[in-house]
Amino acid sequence: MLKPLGDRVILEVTQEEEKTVGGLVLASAAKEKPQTAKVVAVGEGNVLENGQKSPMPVAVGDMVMFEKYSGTEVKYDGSEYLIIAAKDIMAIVE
């Protein structure tokens, strides 16, 4: 598995099929980019001026909402992931 560095987080983006009210499935070009994902790996945090590491705001397994066009998409072992900075995570979905 990939191990993120610093304050980076690796997300597995949920791909939901979108349908119209009439039941038509939207083409991928018509869909908005998903903004929720499951955290699959978390970095150790940034090193602060006093030498300690800042705690990460999320943990593996959390469902999160992130900024729409943030991060870098990567493929690894046949799966697609999104690597983003912790600051781009807006909320934890409970």
Given for the second form:
Amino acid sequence: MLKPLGDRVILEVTQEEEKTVGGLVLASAAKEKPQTAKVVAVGEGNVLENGQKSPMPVAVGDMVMFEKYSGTEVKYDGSEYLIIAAKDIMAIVE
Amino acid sequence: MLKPLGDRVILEVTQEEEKTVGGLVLASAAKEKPQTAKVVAVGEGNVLENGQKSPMPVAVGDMVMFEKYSGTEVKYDGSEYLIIAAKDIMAIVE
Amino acid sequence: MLKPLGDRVILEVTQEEEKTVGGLVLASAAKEKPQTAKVVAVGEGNVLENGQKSPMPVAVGDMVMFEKYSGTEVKYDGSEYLIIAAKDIMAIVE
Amino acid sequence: MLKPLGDRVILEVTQEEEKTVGGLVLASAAKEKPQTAKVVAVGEGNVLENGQKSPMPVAVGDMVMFEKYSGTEVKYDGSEYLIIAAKDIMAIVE
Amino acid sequence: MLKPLGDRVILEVTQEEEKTVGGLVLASAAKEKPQTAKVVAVGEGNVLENGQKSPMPVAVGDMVMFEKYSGTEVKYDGSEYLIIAAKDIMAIVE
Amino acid sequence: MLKPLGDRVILEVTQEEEKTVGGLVLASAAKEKPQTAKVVAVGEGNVLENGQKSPMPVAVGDMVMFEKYSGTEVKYDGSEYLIIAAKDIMAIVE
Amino acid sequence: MLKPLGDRVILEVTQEEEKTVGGLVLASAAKEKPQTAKVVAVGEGNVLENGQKSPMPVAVGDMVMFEKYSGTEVKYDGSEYLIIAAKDIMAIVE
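Which structure goes with the form predicted in complex with a further copy of the same chain, now that we have seen the form predicted on its own?
Everything in the complex follows now, all chains and molecules, and the chain you saw is the first one.
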């Protein structure tokens, strides 16, 4: 298991359905990276100046939209994840 | 539904009327991006050092002007939105 | 009407008189942008850490000088304005 | 009259005497910009976090040395001035 | 022994198993640097404004994932280590 | 006299003895700039957030070493000086 | 004697033993700069906002490892030293 530190969140990036033509999957080189992902782990928050921890705005299971090009891709146990700072998550998809 | 986090605001960008010549819409490559948009969702504000949340200066339904090149364009449920930080909204059009 | 947010100010840029030669207006490409403008709207100020708002140093009707290349030009109701942060206004012309 | 805002100061840049050869003034292209100037107006200081204003280190009439390339040149009422932040004034020439 | 200062952590980078073909180790030039490491020493934390020290989020023996290109490689007593700031450790591998 | 403002210090840069060959002074183009200087004036310190002034770490008459390329060279009354921020003075030569 | 100011530390860089082949010292152009040094003087610490001084993490006589390319090389009394900020010292070699 990966336990994110500080205000980091671990995301499982959802693969968007690709357009197909006659059953043939089009692997477009120009296809944009998906921006939607599922939260699989949440850090405890950053330690603030007053010693308390910053509240985390998302919870495990949330579907979220995140800033493009933010976060770090990691491979763990055969799967790929994105470790991202909470501030780079833009919105929850409800 | 998209729920913006922190001090983010979700805007629905209003398409400006395009000039037409004899009913033909001119799709000008040089046409500037519109800067006016309608607020469709407002975050709860950033958490300040004292634990309170920053007040949000706009409300759902407001027409606003925003800084060029700010925000992130997202696609949700077939529509396009702009997710933008409240500080990048310059003015309310009343 | 445009209502500026935060510490923004809306300026109506005063056109400087152009030099004319025998009644012919010289539209010089090299003519510098005017730096003097009239204040037409003033924001309520930024929210400070203590919850109060920053005092605004100018009032509607003031003639001001501003930093070159600061602010954002917007078009509203057929007129052009400059939306600028209060800190980029250098002086009041009294 | 120009009233500087915040911690700005308005300087009247003193022209350094130019070297002459036999009464002929040498207008050297390479002549360095003068760094000495006379204070003609002083702002009220920046508003600090505690609501008070920052003290201004110079007074009208002071001769000062300032950092090269700092400040903004403005023209007002036929004269040229330099509007500069107080922190960019290095020393008072007593 | 190396005693890290401030919020630094000393890591022993775990060599990932290399793919072999018929017993021949493939020394791929393109092989990515490993991102997983073992904590071998932990600093006492940075001194905060209130005189206390920042808590350290990892302990000796933890397996961690760290930001690529962060930290400084050092050689000590014949072994290689990475000295890294605690904030650049992304997650604990449990 | 030059009175430095804020945490500025005025230095009189000591010329290092140049190597001579048979009495001929070698004006080496590659000669490094001297880093040692004598303090000739000291500012009152920066105003801190609590209204007090920052203590100045050097006194008139001190010989000091300073960061290369820091400070501004000025000419005053026929002599050359360096006006430098106190933080750019590295050490006192005792 | 050199007395470092603020949180600066003066280091005497230890020359690493060079590899020799049959007694011949190999002066490798590619040899990395040594990262280990001996502390010979320690500043009193920076003045913090509360008026106290920051504690210094090293003492005279400590062997330390420091960040590459940090600090300023100075020559004093025929010897070469490195003046470095305490924050750029990574670890004490015990």
